[in-house]
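Below you'll find only one chain, the form predicted alone, shown as structure tokens.
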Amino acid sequence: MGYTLAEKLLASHTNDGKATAGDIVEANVDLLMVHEVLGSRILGVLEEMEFQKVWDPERIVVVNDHWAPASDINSAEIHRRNRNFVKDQGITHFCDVDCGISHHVLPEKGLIVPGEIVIGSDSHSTTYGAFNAFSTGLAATDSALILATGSCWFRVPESIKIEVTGEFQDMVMSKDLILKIISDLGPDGANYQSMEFHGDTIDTMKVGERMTICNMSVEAGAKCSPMTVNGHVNKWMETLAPSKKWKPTLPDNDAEYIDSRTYDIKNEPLGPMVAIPDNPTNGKAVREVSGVPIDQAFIGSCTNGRIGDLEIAAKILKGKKIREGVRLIVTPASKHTWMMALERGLLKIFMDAGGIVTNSTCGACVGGHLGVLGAGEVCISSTNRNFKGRMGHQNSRIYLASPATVAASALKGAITDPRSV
């Protein structure tokens, strides 16, 4: 019997080199990311543990990104506690409020390495599966234990094999693909399972597109979502992490999967998708909801705030004006992405179209600041969650879509197929 990616990645980090689906194993962690939950919850757990020193200050990343800069006194105090912890513990990697969104910043800084185990104090830490890593999000107590010991227990997940073949049509993005996949699976369809992605579409996909897919796999309940290394990942590592030593991990040909799904987007073309309120798995073809009026259009987040996302939105918006009465908010995923967008003239396009460009933060996505929705307002967003009250008032409504669909909708003032503009 062969082994899946999740089994192999975990096995390579256990003392006996074994990990089979269903086993409980203790595995050594290569990198831990913590954000504001450090100052709000984890430090309290560490105090109860009578904690003294982190296991390795070079393998911990602290990021202030959710309320960046601080939106109120509470978030300011959280950031202050995080800064003090970083200083007291001598932590090497610290991204303060001028840095960007954790799940984009870590790979951008060359900290994500194929074959490693990466844990984050955030559910969308599945993003790093794009780099052939076992990555997942854990809550405050488990994150605190890793801070102190560098290891954690895992139940080895069963795996679903998802194969995607064919090329995307014009104005169709990887966001549309993952909205389709998780809608087919449902909110619990991959609960505590590994969504393992394969096929020539995945093999040729750019790094940012892969990150979008892995980021949203958790919306179907996935524990992790590893991919094999492709040429774009190789180039990424050569450019941004040239000193790192690594080798790719591959699943065995006779690996056992609990389920297998195939998407042939050439013979069964995929069009733009929209997830209607109030769940990311409520996917519909854009034509089914076309014409729904919007108040706000948001492009950004750890899901779709990368340079490729901004470029396609700018392509649609260039030389045009958004509909009167619509607020367009654009949040690049990192300071580096922000500067790239500035140098390429993208920010001017957004501003000339009537949009607002913010600093790099999770603020609008989590309803923290810089885009909070009021009662009855409708937002079309390139984020990953549209739960009730996610971006503001409990009576607001959120539709999830690709940056292309969001930009097209901002122009028309209603949900719009980007191929029509």
Second form
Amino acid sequence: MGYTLAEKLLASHTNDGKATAGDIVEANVDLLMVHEVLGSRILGVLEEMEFQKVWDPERIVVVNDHWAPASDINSAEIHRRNRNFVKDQGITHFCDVDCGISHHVLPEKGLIVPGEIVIGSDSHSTTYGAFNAFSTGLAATDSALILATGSCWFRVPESIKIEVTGEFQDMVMSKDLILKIISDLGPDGANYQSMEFHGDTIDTMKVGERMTICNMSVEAGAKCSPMTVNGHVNKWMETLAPSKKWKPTLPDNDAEYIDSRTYDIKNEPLGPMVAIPDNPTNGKAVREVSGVPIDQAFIGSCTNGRIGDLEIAAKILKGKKIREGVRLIVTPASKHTWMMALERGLLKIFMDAGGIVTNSTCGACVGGHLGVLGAGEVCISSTNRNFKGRMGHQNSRIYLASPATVAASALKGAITDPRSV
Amino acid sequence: MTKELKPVTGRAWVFGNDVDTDQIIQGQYLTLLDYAEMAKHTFEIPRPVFTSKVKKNDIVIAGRNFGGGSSREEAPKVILQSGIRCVVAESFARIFYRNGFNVGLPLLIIPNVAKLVSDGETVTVDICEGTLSVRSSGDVLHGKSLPTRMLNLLKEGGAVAWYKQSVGKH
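Complement to the form predicted alone: the form predicted in complex with the partner chain:
Below: every chain and molecule of the assembly, starting with the one above.
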């Protein structure tokens, strides 16, 4: 019997080279990303552990991204602690408040390598599956243990094979696809499991679009969501990580899956999707909710703040004005993305349309700053979560959609099918 | 030092399905550096009275997928800080499950528990046996016994104590 991607990626990091679904294994971690949780929680755990030195200062990335730049005195203190830790421990990779959102910045810096195990102190660390890595999110205590030891225990997940074939229609994005998939699975449909993606749609998909899919697999409870390497990933690695040595990992043909699902978007075309409050798996076809009035339209986050996302939004907004009384907030995923958007004239398009362009941060998505919602407000957002109170007041309401749908909705002041503008 | 895991008796706070981490502790409180301060906002959205009424040894009961969403360890921490001694649910989200045991909060899985226990009822949970008994009816609900690894983590008093006992020695 063969092995799945998750099994193979984990097995290559255990001492005996074995990992079968259901086993508990101890695996060596290649890279650990920690963000503000370092300063707020992990340092306290490390102190309790009587910790001295990190296991490998070159395999740790510290990022100040959630409240960047500091939104209040507490976040400023957390950032200060992180900077001191980086200095004291001689951490090689530090992304301070000017860099951007971890899940975009790490790949952009060439730190995500196919075949590796990447752990982040953030649930959206599943994003790196787009690079054929085993990646998952853990919290403060597990991160502290990895910081000290470089290894971690994992229950090897069972895998769900998801095969997608066909091309996207105009104005339909990978966000629509993942909203559809997780809505079919439900909020715990992939709990403890690996969502392994295949099919020609995934094989030809650009890196950023793949990252959106892997990013949101966690909303169905997935532990990880590895993909195989495609041409775009190859090119990304050649350009951004030319010195890294790696080999692609493939699942065996006779690998065992606990479930398999197919999406044929050629014969059963996929349209724009919107997840209604208060769960990302509440996906509906846009026509079912079109016309719902909005107060804010947000484009950004580790899910959909990349250059491709900004380009499609700019294409829709170019030369037009957003509806009076609506706020459009655009938060590029990283400084690099911001600069590209500047050079390509996208930021001007957003500003001319009546929008606001912020620095790169997780800010609005976590209800932190730069786009927090007030009581009763409605937001259409390209982010990943619409839990009650996620972006601000507990009585605000969040509809999740693609950047195209968010941009079209900003123009009309109500949820709008991007194919209609 | 291994701890004895005695049965706990307390009042049940019953929640529904898919209680996500923002319902346990909202993102706006994550920059608070003191857990005692943060715990004042536990379950603020779904049960605004929780923090003023909760008593030591109370027990949280929930439906499916308790603790989904963010990886925030603050979620089990504030529950523990509030005096809750264990959470019994029909299922737990992955990261929350791991975090609970890491910080020393016992988590037990019992099918249909949220439908079989009423809010405010006095119940006794035996983590080692994997049972919950309802005082008024005398009913005993049986859950999954804990994986050895998780039981050992609890007996050691959480992951840090476990680390100091095992890894730290070498």
